[in-house]
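Just one chain is shown here, as structure tokens, and it is the form predicted alone.
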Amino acid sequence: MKKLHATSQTILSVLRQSGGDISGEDLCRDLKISRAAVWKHIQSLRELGYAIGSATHRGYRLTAAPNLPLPWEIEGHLETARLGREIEYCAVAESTNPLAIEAAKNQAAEGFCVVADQQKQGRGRLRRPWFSPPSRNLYLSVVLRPPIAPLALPQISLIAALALTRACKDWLPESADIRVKWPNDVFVNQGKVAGILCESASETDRVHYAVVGIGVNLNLKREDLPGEIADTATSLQIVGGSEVDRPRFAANLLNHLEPMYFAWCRDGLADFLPELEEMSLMRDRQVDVETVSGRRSGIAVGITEDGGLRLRNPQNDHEEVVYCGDISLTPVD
């Protein structure tokens, strides 16, 4: 878990605010530390990827920051009250969800986040692997403690998916076609760009915690995609044509998610249904849903107020509701 020394963070703030050169002598005087200590903190920042130049008689100058989801970089863009106000960063994690679950079990506050630059065993629903290379994407898990009935927990995936669509829109051209695939994926121009994995602990009448794990393909290039997902996945950079600022995107996502989450906790899913219907990838399409009780097939005609997928049998117009499953889509004849 990476943490930045308070003095290093102060030096970084001073360099940012100056917009120019800051002498080592000024840093020594203002921070009441030695030149050797200043140099040590500068080196620690450089090791994190900050480009800090130095010149005799001029001092230090910050010329570039790393595109890493570092906590202090994310926090600088946050507008939230709870979400992301405590963040743990891992350069490499097996997966962010287990770390967030462990933190939740140890009474981490609501809004606690784990972010990683790389996952060794990133996973989605049904324990499918999630391609998680370094220096490219966002891998984030957030601890929530919703005051809701446990039966409503699956709806969190839909709220998170909508928050993702709003965050992604800020990095995409207006022509991009962004959609939600019930219950937990986001697609752009028919390519999968993000997935959500929700895990929780609850009793009959109360939720102890919910961990929402989010993986977003931000800066993958077409040649980065491995063969098994090359035809089905995409990234914001592939569609939008420019590199995404990862800490800014992470903050933007949390800024969108927090008010939506609070509104859902208070009022339920009903107010979000029009947007979910508008953004639906499945609407009026033939789908097959693999559930624990077998396969269900039909035309996806909408989402219920409690988050279920409405399926209509085209032969007899019979309608049923599915609450959990793995979807595959085919065009309507």
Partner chain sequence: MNVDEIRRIAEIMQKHELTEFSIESEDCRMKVRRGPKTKKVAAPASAMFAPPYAGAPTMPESNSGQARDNGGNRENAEADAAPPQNTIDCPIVGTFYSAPSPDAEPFVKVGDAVTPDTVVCIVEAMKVMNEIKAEKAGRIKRVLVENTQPVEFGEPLFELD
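Shown: the form predicted alone; wanted: the form predicted together with its partner chain:
Chain alone follows, minus partners and molecules.
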């Protein structure tokens, strides 16, 4: 579903702006449609989850909007030029990334997004599952076409992670400890709230597309968390205590991401390094990186201008940089 019927959209706006009762007769007259047609549009809005009361002699009244990441609800909060200017919404998707990749291969414009209420096969890297129940979280994939050399592309993970930390900050109390776990996860108070999976296609000198898939645990409750992630995952609602407005969060995330993305395309990662280091979950901590060529260990001392993680060997102060691998942190004493 891409768009709400234009008339339904108008009725929704009228109900929303009035804040009170709107008579069916007024709607008929203003929209030049029949009473039956008005009823049909009201019904389709109700099916989407809008609570619209109706009473004889008084008319219709919008009492609640669904907390769903519907495109027109997201658009209402967007301040972007490109990102999210076209959104495809799926009540249920296998996974949003393949849909966005498909669109990217079919010439979707930069900024095109796929958003789902639920993912059947939500996944992370190497097809690891990402817990994606309905009516709780955000699952969003955005198509980007960065005009950069493929060599620099992996840095997009860090840019997206940093945009996520800013978006989370807007919803959480100041006491919340928001961190980036290099290179693609966001943690709040030591629990994972968001993950990023980027999939791209490149040739030697050009990136065809990069799809940035983002999963954020917004309104999961503790009892929602399945056993295997109960100890490691958290959500903004668990931390902040209040329900997150999903479309508003989605728009706010894109509002943060767009200027950061444009700046990164133009100037690279250097300007973001201080913030990345400040937000880093592992700064000055002992980390182990499980790479395909063996385990690397050291103290995480920073991030390089090309996005690599700097590890210092505490014995000999020798420094190395890693770009791949699964990171685990040694618990702080």
